[in-house]
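Just one chain follows, in the form predicted alone, and it is written as structure tokens.
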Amino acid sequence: MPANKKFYFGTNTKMYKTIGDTVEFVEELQELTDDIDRDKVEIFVIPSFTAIKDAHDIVKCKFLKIGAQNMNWEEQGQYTGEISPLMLREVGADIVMIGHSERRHILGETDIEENKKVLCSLEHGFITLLCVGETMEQKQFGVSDEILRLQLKIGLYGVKHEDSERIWIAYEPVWAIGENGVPATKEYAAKMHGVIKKTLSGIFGDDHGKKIPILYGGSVNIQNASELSKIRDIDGLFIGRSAWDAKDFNKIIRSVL
């Protein structure tokens, strides 16, 4: 990790820890990663829903962000079932991730929808993460690049330059997630995120596509987190299961500090 460099780490806990696992962990996140200089690091936590508020109400904002799994692109509706930017805020957010492959893949969400989500995200002020990724078809296809591409141009359609300050981007290629999930090897991370500096730059100029941060997601573990941190293009690390226990999760940080 270059030493002028800001690096994040977060973490996404899925539909897996209550509202009382979830206080535990971050509270002893934030303890064990209280030193580290937050100048130089930005640590991130996306619990379920339920324990936004409880999170965001025992943590020091300058230690720890939180940030919610999906938001609806309407304030209010018939919409049963979703959350709305005001309820996030209500409760605490101050980073709405958007476009997860499990959204796009399970629950059948579109690039046009992920967009629609971006711009409500971004007008209510929230730091707003969309996930890209392609599949392990598209991959054997050998069209990753044109899937980023269209992921990235769509999902941030409309988006104002001034605005692109509060996007990050993390690149999840769908075969490195979950448990059977296989990492990306360095050369090809670092191709991918290569692509989509390129793209960023292409839709907001080099003065701000490229100081959006890229973070990799996908079987990061403490074997290789500090190997992808090296990569020029790699912003951050966007950790799965490995991080779910917070000493785990400190290791891994300082692995890469």
Contents of the next structure:
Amino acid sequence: MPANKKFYFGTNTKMYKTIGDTVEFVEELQELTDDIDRDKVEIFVIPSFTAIKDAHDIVKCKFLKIGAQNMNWEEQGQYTGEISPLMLREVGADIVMIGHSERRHILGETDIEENKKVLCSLEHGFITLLCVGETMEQKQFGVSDEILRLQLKIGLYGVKHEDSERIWIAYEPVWAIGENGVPATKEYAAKMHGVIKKTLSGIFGDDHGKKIPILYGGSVNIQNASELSKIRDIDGLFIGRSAWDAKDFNKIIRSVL
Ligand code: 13P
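Given the form predicted alone, corresponding form predicted together with 1,3-dihydroxyacetonephosphate:
Every component of the complex follows; first up is the chain already shown.
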């Protein structure tokens, strides 16, 4: 991790932790990472909706950011089972994650829906974490670059240049995520992060585009975190399983620092 750039560490706890589990996790993580300079390192946790308020309430000011795993693009309406930006604001979410691979591929979300969510999330002042990534099939057809460009160009369509300051990107190749996932090699991750960086510069211009942090996710663990963090266009790590124990998450963070 280059000394002069801010580095990001986040975990998405998916549908695993209850309110009690989340509070315990956040409290422990906060304690373990207390000495880390927050001007250089951003740490965030994205728990289930039900745990956001309790997690937010125990976090010391600006110490850890708390996010939501999804959000609807309307403030209110006939959307049974959905969650609105006003509701997430009310419970103290700082970040809204949009377009996680499991929402795209299990729950059928489209790029056009992700775009509506991105615009709505920015309008409501959230840091907006847009997730992108190709499937194994798309990789085998040799269209990974095109898929990433498509997801970014549609997902970020209409975003004002000044709002890009609140955009974070997570590159999570679908084939690398979860129990059957295989982490991307450092060469492959470097190439794809390069494609994303270039596409963001194309959309927002170099001034804005180059400042958008791009996090890598998909089977990050204590063995590969440090190596991945050294790649020029990787600005952070977005972790699932290996970070769900606060001690392990802290170890990964320290292995990079
Ligand atoms: P894993 O680290 O468990 O592969 O999950 C990554 C992820 O989906 C983070 O959003």
